[in-house]
Amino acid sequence: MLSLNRISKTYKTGTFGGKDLVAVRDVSFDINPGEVISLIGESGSGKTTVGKMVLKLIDITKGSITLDGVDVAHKQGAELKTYYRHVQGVFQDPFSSYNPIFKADRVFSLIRSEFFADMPRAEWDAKVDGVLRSVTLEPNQVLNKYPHQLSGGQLQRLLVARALLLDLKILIADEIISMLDASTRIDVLNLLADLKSRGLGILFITHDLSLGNYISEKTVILRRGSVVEMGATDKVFGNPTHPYTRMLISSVPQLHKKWAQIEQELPAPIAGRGGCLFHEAYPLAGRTPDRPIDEPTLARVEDDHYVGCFELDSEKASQVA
């Protein structure tokens, strides 16, 4: 299990390093294995900044992020490959991720050298291949090509084969099908399902609310950095209680309906307040002494269903997560 415990990231910026930027705040959650969970938000919204976190493309600034009871944040050299055999990412671009000059299959090569340097030659071939007719690719078909000659879904399931190479518990899916034609996201989610049954658990980050209904079991509402609804993805969209995922709801276009126009507006950030950024007061900000007024708090709708950082009614926010 991956355990996301208050996780921040805050950048410096302004003249030297002068001025704060919070990035993402106090997020919290659990991946387990064979479980698929959606971080859903809008662009500037922190997704991929807790994705970079979890594999360790950035620093934490607070928290911790722990890999079966283990924490990775100070892992470096020999243990930081080891927790690279377990979790691996795969980006929005698939173009982006391949060398044009080189041919495609060179991520397998890459992948060789450094984990399997002395597996004979025979048994690693075998390797490839099964892990290639796993996500669905004929090796004869997308060996040995360039990457201008494969398509985006194609150079996504080399990618997502080039992760299952090693002893995976845990993909990062940072908007991998964003810049896919919708025949072939289908293929994408139904492979990242597949391997759902197979127990890997998966990081599916996304702006679509749609595309998180439709694979994941949980689902986390990511708003400036901060969870502002999270639990059972049926619950969340069943019974969106915060004003934000309300609106995001309301804003995905329906097939049996026409374009109208939607007119929707959130209450503005209150500047230099913490606990809630949208509203005036969160009741229970600050109540508790290891709950600074700072930091939001996640109040419990139902069960398996919390949401934060906006007034409930006085009998919903009794009882806090």
Ligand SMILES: Nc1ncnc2c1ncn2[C@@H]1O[C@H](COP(=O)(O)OP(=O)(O)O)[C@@H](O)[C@H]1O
Contents of the next structure:
Amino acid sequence: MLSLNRISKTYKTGTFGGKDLVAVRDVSFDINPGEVISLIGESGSGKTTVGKMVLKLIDITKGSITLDGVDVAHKQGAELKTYYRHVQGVFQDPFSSYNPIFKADRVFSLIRSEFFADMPRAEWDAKVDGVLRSVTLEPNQVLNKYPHQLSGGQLQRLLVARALLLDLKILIADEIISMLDASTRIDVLNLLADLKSRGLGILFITHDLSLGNYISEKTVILRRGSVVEMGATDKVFGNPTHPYTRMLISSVPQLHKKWAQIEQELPAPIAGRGGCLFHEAYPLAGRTPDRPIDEPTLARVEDDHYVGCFELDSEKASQVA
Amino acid sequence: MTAEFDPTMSPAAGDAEKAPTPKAKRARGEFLFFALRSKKFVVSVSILLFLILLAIFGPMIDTNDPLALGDLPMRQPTLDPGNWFGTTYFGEDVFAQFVNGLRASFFVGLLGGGLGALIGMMVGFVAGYRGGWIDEVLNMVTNVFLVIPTLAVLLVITSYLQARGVMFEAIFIGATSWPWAARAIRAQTFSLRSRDFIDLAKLSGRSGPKVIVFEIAPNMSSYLFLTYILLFGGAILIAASLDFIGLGPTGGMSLGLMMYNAVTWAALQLGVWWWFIPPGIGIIAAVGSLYVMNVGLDEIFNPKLRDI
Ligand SMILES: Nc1ncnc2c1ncn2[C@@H]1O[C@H](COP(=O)(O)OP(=O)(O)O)[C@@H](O)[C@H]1O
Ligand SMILES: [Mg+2]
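Switch from the form predicted on its own, shown above, to the form predicted together with this ligand and output its structure.
Below is the entire complex, every chain and molecule, led by the chain shown above.
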């Protein structure tokens, strides 16, 4: 199991790193084996940053990530490699995931040279053959080709196959189908479902609510780096509690509605309430918060369903209490 | 990278923009095709090859010691062996001086340019790839080297080192000419390092140096080659100027030194044109053709610059 414990990321921006940009704030959730978690948020909400922190491609500013109870922060060299044996990622843009001057199957060679240097050629080829078939790719159609000779769907599945060469436990899938056309999207989605049934834990990052709803057991809704609502997917979608989530879900059929528009229609946050950028008050107003105000926490709505701080309407508030 | 999903966007549409230029296999054939079509490239490479052959074989054909004094001073060029370019005020064989000088010039270019490229690459790659405080420190060092008055430093060194070889000159030039290369390479590395395939290589367990050597450098190989050519030509030119103002190697021969001697012994006033014309043309031809070759190669590597 992979656990994120209140992780935050602050980027230094501006000249001489003078400005701080909080891209992710205090995010916690677990990725369990055989489970898909969708991390949903608009562009710039910090989804990729969360994924990259899990993949140790960027440092965590605050908080910790543990794999089976072991903190992964200081893993380096051989330990880091062991981590990557179990935790892998696939990214949004299939074409930028391949070094354009090499053949696409070089992503396999890299895995071989770093993890299976001693494996005999024939055994390795058979292994590659096996993972390719498990992602429904025909080896002779994709091996020995340059990236631009393959379709986006083939490239993404090659990357999943690459991860499967390892002893994979967790896969971070960062918008992996958003650049694919409709016909290949479903293939890749089915592939993820298949991996899930094989016991993999998958973090499915997306900006598409219906996709998240379709594929995941759990949902985390991210807004400006903070979790606004999370929990079992059917509960988050069936009983949305945060105004932001409600607005999102109610506008799903209105395809034309853009995220920016939703932002505009939301009631403005009350100024001067501190850390949580968009809360209107602490949940359970009147009680003393058990955390400092700049560390917003989540309130429990029901079993396996949590919501970020805001003023609950009276009906919900009674539910929560 | 942050582009969000656009339902109208098919992978093909995304592909058109991002897809790399043609297949590598075809690229080799294509390189030759465009190379042979580029007049700049063909002409400059021919001149360079000719000069290089002259530098290699010239001293074997004309085995005269370029510094041996002869009995016939200021002899006009004739077809007699050992007198193809005439003789100097002291009766030295100008052709022997020329081919040996050419050799020294190419040696300085090769070594000085190579050293400059090596330092520039190390500094540029590390600064661009690592970023952060390492980048800031390396940037500062680069800036210091950019503003160092090279000539003043050389004057100081010269006053301490009585005997200086071609090797010293090459190393000095290499050690002072890298800053612009480091900057350019840093910028390129910086733009490459945020690409997804770099992250993927890291996820494959590749260490930083391996990522630089096997992922980043191959992507800018043509650029690195161009950088080296410019440093090569630059080193030849700097060496010639240093020699010409008397800061060159002691002993030995070089094109700049020939010019220096010709001017010192009033070849111009005496009308001994064969003394200074060959080294002058040699320097201009070598450096000029390197620069023209650079422009030609740039057009070949960079399809946008091709005039079709
Ligand atoms: N390397 C970086 N330096 C500075 N700011 C960054 C960097 N990467 C991302 N950001 C900022 O962090 C925020 C979250 O970005 P990201 O995680 O890519 O969002 P998402 O994946 O949800 O679109 C954005 O405001 C983005 O501009
Ligand atoms: Mg993203």
